[in-house]
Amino acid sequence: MQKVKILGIVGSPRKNGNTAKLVKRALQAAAGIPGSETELYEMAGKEFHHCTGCFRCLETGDCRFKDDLQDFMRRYMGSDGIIWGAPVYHMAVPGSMKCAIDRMGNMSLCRSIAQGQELPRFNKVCGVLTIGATRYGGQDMVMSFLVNSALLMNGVVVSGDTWLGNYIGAAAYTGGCAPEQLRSKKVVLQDTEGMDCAENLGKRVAEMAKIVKAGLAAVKDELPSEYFYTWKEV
């Protein structure tokens, strides 16, 4: 049996809120998959400097901040499948996540370079999911922000069934901007179409690493070698 990890991040701010109920619907769903292990990280707590663009990885591959970006990044090269989760913040992502995003990206790239490499194809099946306050507060903003970030890093995004509304990805809403619906933690738990968009793309993802991981392996022989790349310290 091919096994997969799948990991679940939360860019929220707000630990365990209505964003980490949605990942952990869909990471429920990926773990019904045979061979699948799951993981949810939540950057809620978690320290992230902002780029500064100083390019220091361009000379020790890691970045010159040690905070815990280094942490987030084994967790992610360390897995198969995806799962982005993220709130509407100004029609974005919130700022901390932003954060950690940058700065994977440069140190993914300038890690490569200072290796004299190709930048690896890490092949990680994504798919992305979100909330905002009403039905459409600025959703499909922030997946297409996720779906092309993924895209960037040589991902496989999957969108989950059309059918169900997954067009890019999941979304779901709080119900409205009232004060009592905007601080809640479970309110999303009221939107049964956004909850059941979520199951279906973290059973999607789930599904779609297990058969690329299969396929890499099937064709091994006859791809370079960047497509087996493996993250490790500096």
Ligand SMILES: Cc1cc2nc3c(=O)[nH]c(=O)nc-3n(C[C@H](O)[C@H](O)[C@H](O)COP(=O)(O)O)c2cc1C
Given for the second form:
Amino acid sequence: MQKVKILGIVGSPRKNGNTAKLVKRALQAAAGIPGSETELYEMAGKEFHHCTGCFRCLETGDCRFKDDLQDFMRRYMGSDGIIWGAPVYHMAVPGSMKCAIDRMGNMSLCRSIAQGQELPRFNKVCGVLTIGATRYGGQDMVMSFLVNSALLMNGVVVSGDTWLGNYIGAAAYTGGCAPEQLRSKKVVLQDTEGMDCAENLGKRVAEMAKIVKAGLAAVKDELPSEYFYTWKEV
Ligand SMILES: Cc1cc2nc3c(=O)[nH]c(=O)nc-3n(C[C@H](O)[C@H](O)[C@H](O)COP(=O)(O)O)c2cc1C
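Can I get the form predicted together with the named molecule as well, since the one above is the form predicted on its own?
Full complex below, order starting with the chain above.
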């Protein structure tokens, strides 16, 4: 059986909140696909310094800041499928998540250059999901950013099923900006459509991860080595 590892990333600074509920639902669905193993990674409580643009990674292959990024990247690189989850913060992803993505993006490419290797193709199958307080609160902006980020990391993006509402990913909302809705960590459970979209997305990520991994193995001798890059510690 083709085994795959699916990593669910929760970009909310709030632990076990609504974003985590969505990502967990997606992972639950992914786990239902035979051969699929899942892991949840919450960014809450983790330290991600912002990128200062020093390009030290170009020489050493690592970031000058030693914080939670190195462990995060190890988990990312060790996975076949990624479910990116973020709450909408001011029409965008939370700052801490952007800090992690900026540094991961640069380091992932610069490490291969520092190690004298071909620019890698990571082949991660990615799906994105989000939640905002309001129905039209910037979910499209967040999903577009995460999709573009996945493409930049040469990911294979899947959206789920359009008929369910998954156009480019899964979007949910808390139902409004009343204090109890903003403070609640589980109000998303009432958005059954959003939860269903997350479930569908998780399933599709796991299925496509299996397809890509099996496909790569089947045509190994016919592809350049950058498709088979492995993340090496420095
Ligand atoms: C700093 C901040 C900015 C926010 N900006 C938006 C926004 O632009 N649009 C929106 O719909 N919701 C916004 N929200 C609401 C959150 O997206 C919403 O409460 C979400 O459920 C939080 O996810 P969590 O429970 O995983 O922390 C904002 C919340 C915070 C704390």
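Between two forms, the rigid core is the largest collection of C-alphas that superpose within 1.5 Å. Residue numbers count along the first chain shown, from 1. What you see is a predicted model; the values in this text were computed from it and never measured.
Query raised in the report: Hey, does S144 budge by 2 Å or more at the Cα between these two forms once the core is superposed?
Result: It does not, since the S144 C-alpha is displaced less than 2 Å between these two forms after the core fit.
**Report entry** Displaced residue check between these two forms: E118, CA, 2 Å or over, core reference
**Finding:** Yes, because once the rigid core is superposed, the C-alpha of E118 moves 2 Å or more between these two forms.
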